[in-house]
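The chain below stands alone and is given as structure tokens, in the form predicted on its own.
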Amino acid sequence: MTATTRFAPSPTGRLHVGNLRTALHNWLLAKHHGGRFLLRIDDTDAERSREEFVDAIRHDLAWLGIVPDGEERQSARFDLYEREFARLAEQGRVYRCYETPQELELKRKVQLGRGLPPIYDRAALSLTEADHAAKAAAGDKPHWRFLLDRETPVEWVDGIRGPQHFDPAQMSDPVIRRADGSWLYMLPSVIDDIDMGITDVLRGEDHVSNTATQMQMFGALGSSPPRFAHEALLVGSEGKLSKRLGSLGIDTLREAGIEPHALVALLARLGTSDPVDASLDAGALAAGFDLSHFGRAPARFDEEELHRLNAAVVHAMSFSQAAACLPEGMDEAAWLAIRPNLAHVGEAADWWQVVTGPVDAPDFDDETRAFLAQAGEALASLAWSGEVWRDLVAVLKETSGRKGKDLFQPLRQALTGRDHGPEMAALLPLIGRDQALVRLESAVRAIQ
């Protein structure tokens, strides 16, 4: 099977995690089958679409490592929409309507009150050409609806949800064009899918009813529909739909120090039965991507899990991968020493400050100050090497009688100003002999 998929965002705002998951899954589906992944910018809404958001979409996808094999802009395809719209008009599959939103809402309330489905009653189909002429003379402009075939059931086998059945007699003819001539989503999307050769449409389950309508549009335009699959929507870690998920964008995640690989690892498997594995690269994720592994249950997005994954990714990063984000002067030895204590690369600057100083040691009691003075004397007499911490500890165990936390904790506090952190065996050589002696002497003098 070959596959051509697409991601079709509207540039009316920044992408959020739900959009990103859709883009990633379509990209993985295409790559799994050795196919193509296309970016389609749905910018038919000229009033709300902004070029800055188009640039942000491209930038965010690139940050995740998602590289489209082609790009289209709906705003450049209006001539195509006009031609296909004219074909539908010749077939009698589109018709003019004039009801206001208030009139339509009143009709819906009446239908619901009678126990009927709240669908459009097709009153506009009874208008004559004279009626249309009169409305035009009065300055009334029509909006346009697509005429559904209410005799033929709509059926397809969904790639995730299985067999789907819709009764078109219970469906409303969709508005496809506004009175000002602008396009709504439904028809241009179908025209584009046909023209761009889209074979697979993977999107959220909130689009299932749209798919039922669009299946008839494909037929009216003389084309077989693509394969459709609808995945469960994201919910928060508490198991409920979260408003935060609707605004949690890549810019927010980047500012929080999330690595793109961690986000890809989580979103790639979200909603499937496959375990999340931060060690898998994009090729491995694509190779294992399988729609049959998706479930119907809501896909739970857990920010805590994302941060845990991020830590795993950071702990596996080489110096060359992290170097561009590290503070000036921090070398590979420092990175390897500090890396195990990081959840985000940006935290390296805090630990590098521990190395370069200054640090604030706590106030020690007299007994501890005496021990630290002893440590300074011992350190001054030792040969400086990569094993200096081991040698210092060995001397102090013998001369002070201290061991365990009583030995290690005061040294760590005096040398780093922290109660915990990277291994001192790695930190002390980075701090350096002179600076270490200064810190020990300072800790001894602190309350004298």
Ligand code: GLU
Given for the second form:
Amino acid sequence: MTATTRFAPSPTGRLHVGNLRTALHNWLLAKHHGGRFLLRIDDTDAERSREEFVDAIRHDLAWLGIVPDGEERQSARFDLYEREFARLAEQGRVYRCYETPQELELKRKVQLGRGLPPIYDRAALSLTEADHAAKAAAGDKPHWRFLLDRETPVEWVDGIRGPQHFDPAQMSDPVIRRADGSWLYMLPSVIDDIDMGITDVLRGEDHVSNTATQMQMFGALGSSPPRFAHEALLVGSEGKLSKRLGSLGIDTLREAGIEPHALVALLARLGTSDPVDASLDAGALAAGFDLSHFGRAPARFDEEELHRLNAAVVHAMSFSQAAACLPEGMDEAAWLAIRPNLAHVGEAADWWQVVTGPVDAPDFDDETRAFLAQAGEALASLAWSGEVWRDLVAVLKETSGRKGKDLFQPLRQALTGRDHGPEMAALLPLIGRDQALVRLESAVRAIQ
Ligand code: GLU
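Other form of same protein, the form predicted in complex with the ligand, not the form predicted on its own:
Everything in the complex follows now, all chains and molecules, and the chain you saw is the first one.
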């Protein structure tokens, strides 16, 4: 089995984590089957579509490591839509309507008041050619609806939701084209899915009712529908669709120091029963991608989880992966020493400053200063090696009688100016003998 999937954003805004997840899942589904993943820019709405958003969509996908196998733009395909529309018109599957939004709203209210489903009453179907001519003469332009077949139930086995059943008698004939000739989303999407050989449509469950309508369009165009799967929507950790989540995009996450791989690892598995695992690369995520592991409950996007995952990704990052974001002069040994302390790579600069100095140690009491003086002497007489911290501690335990926090804390504070941080065993060799002695001396001198 092979697969061709697509991600079809409208370039009317930036992508948010919800769309990014859909894009990622479509990419993983295609890669799982060794297939193709297409980026389809749904820019039929010339007024709301912007080139800057098309670029942003490409950049955001690239940042995640998602490389489409092809890109298509609906605005370049109007001729095809026109031809397919003409075919539907020949079969009588599209028809002209003139109701204004206000008239439609009134009809809805009346239907609801009578306890009837608020679906379009097909009044326009009974207009004669003479009626249409009169409308045209009066300057009224029609919009177009697709004529559903109300006799044939709509059914499909959804890749996530299982068997689906819709009664078209309860559905409105959808408007597919506006009076100005512009296209609504429904029909071009189906025409493209057919023309591009899409085998699998994976999208949010907010599209389930669209799918029910589109199913009949595939049939009317002489094609069998692709496989459909609708994933549960993303909600915030508090279980709701928050405003923040609806606008949370790559820029904000990147500024917060989130690594693309951390986001990919989380989004890939969000909504599935598979554990989130930062150690899996895209290939492994694709290999394990399986629609049957998706659940129907809303998928919770927890930013704290993302930050934890990010730390795990940073802690496993090699020097060469991190190098471009590290401060000048910071070498591999320093990266390896500092890495376990980082929530994101940007914090490395802070710790590098601790290595290169200067540092601000607190004011110590007399007794501690005496101890630090001892430490300076001991350090000066020790052979300088990768084990120097261990050796220093061994000597000081003997000579000072201190242990535990009393021993370690003043040394850390004097040598780094901080109360916490990377292992001193790794930091001290990076700080170097001369700097370490200077720092101990100045801690002893501080308030004399
Ligand atoms: N442009 C549509 C949207 O963004 C595409 C939906 C689909 O995947 O078919 O909602």
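Positions refer to the first chain, counted from 1. Here, rigid core means the biggest group of C-alpha atoms that superpose within 1.5 Å across both forms. Worth saying up front: this structure is predicted, and the values here are computed from it rather than measured.
With a cut-off of 2 Å and the rigid core superposed, Thr128 has a Cα displacement that reaches or exceeds the cut-off between these two forms.
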